[in-house]
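The chain that follows stands alone, in the form predicted on its own, written as structure tokens.
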Amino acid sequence: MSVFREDVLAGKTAFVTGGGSGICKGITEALMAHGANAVITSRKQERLDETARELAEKTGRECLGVACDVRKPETVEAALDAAIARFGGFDIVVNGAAGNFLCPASQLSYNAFRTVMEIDTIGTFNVSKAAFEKQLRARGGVIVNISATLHYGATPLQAHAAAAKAAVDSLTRSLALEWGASGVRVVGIAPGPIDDTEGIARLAPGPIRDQMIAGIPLKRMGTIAEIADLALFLCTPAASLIHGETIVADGGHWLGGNALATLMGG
């Protein structure tokens, strides 16, 4: 049972990139379950259609899936236009589209590094800027940027993703400073290891998973529902003074290093 009033986001519309699966699907479900309609985007329309149907059935709210590549501003603008056409606008933007994989920096291709930067960092800017220009400048709203803790120290095999998320955190602060006067709150969430996600399945198999859990002070991974509840909180009036901040939700994991560093002798 939710600790939030079920209609706390009534009348709102959320635009969520990466909403077809994983953490951002969970965030979308939480927002919809508390009164919002939603537009979800990713590059695969078939997955979006399936997810949109599932979320609408679960929550009783409307969900529209629109294929979009956040690296391409024209597709971002088209997706936002679809949100405006269907729901009359949007009030919440969640930047969750991301790319990641394990790779030593010495073996990381120029193209691979650039691609992750384009999806995570440039994609976050593209969506935020287009949303601000199309509606948020005039009507206010909330932008939630999904980050990570990889760059708080240093994480081996993650130079690309760490650099991208460090830039996302910087964007969160800069946009908060510039857009606050327009009634736009810009905040971030930095999840730690979250169970039942594609990221953990690919990035922390077998013994790495066990080492990772051993290094978390709470001795467990987080859940998608916990990150979704945090995102929901940040979109409610209860968080109206939180601005420019990226909130860590990792059970204290970043305080003591990580499993990859341990396995590599770090």
Given for the second form:
Amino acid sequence: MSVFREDVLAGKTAFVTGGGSGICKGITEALMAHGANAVITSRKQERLDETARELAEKTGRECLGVACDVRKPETVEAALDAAIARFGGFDIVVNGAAGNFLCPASQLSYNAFRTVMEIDTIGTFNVSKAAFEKQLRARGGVIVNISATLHYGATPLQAHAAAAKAAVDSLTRSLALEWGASGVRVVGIAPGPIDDTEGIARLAPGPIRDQMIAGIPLKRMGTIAEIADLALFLCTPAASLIHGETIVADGGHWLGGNALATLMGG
Ligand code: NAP
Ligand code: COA
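Please move on to the form predicted together with ligand COA, as the form predicted on its own is already shown.
The next block holds the full complex; its first chain is the one shown before.
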């Protein structure tokens, strides 16, 4: 049972990038289960349609899947227009689309580094800017940027993603500074390792998984539901003074130094 009132987001619409899978699918479900309608977006229309059907059935709210590539502003604008056409506007934007893989900096191709920067950082800017211009400037709202803790200290094999998420955190602060006066709150979430996700399948393969858990003070990974609840909290009036801040939810993982760094001798 949820600790939040089930209609706390009634009348709201959320636009969630990366909402077809993993953590951001979980966030979308939590927002919908508490009254919001949702538009989910990523590159694969088929997966979006399947997720939209599943979440609508589960929550009784409406969910629309619209394919777009966050690296391409024209596709982002078209997806936001589709949200406005279907729901009359939107109030919540979650920037969750991201790409990552393990790779030593010396072996990253120029294009590999650029690709991750483009999806995570430029994608977050593209979506935030277009959403602000189209809706949020006039009606206010909340932007939630999904970050990470990779760049607190440093994480081996993650030069690309750490740089991209550091820039996302910087954007969270800059946009908060400039857009707060328009009634737009901009906040971030930095998850630690989250179980049953594509991210953890890629970053903690095989035996690294158990060693990583051993390095987490709570001795377990987080769950998608825990990150979803935090996102939900940040979208409610209970979080009305939280602005420009990125909240860590990692069971204390980064406090002990990065477990992956220890494993890699970093
Ligand atoms: P995920 O399911 O793979 O989520 C990433 C999403 O981004 C996918 O739905 C993907 O869908 C979409 N995407 C990728 N490139 C895109 C593009 N160019 N345009 C639009 N959408 C795109 O992985 P996840 O592990 O749940 O990660 C979700 C978020 O949490 C990410 O921001 C990640 O950095 C962050 N995070 C995760 C963890 C973890 O432990 N899993 C830890 C810290 C932070 P398509 O392939 O269909 O485009
Ligand atoms: N190691 C090193 N380089 C890699 C790589 C890996 N595992 N995977 C891709 N790359 C390189 C490619 O070789 C390419 O560089 P090149 O042109 O110099 O050869 C560059 O990255 C772009 O790859 P491409 O597959 O063309 O990009 P894409 O836009 O189709 O996909 C990715 C983006 C690479 C991030 C892909 O993994 C993806 O779609 N991820 C989304 C899901 C995800 O990462 N979830 C976890 C979130 S934490």
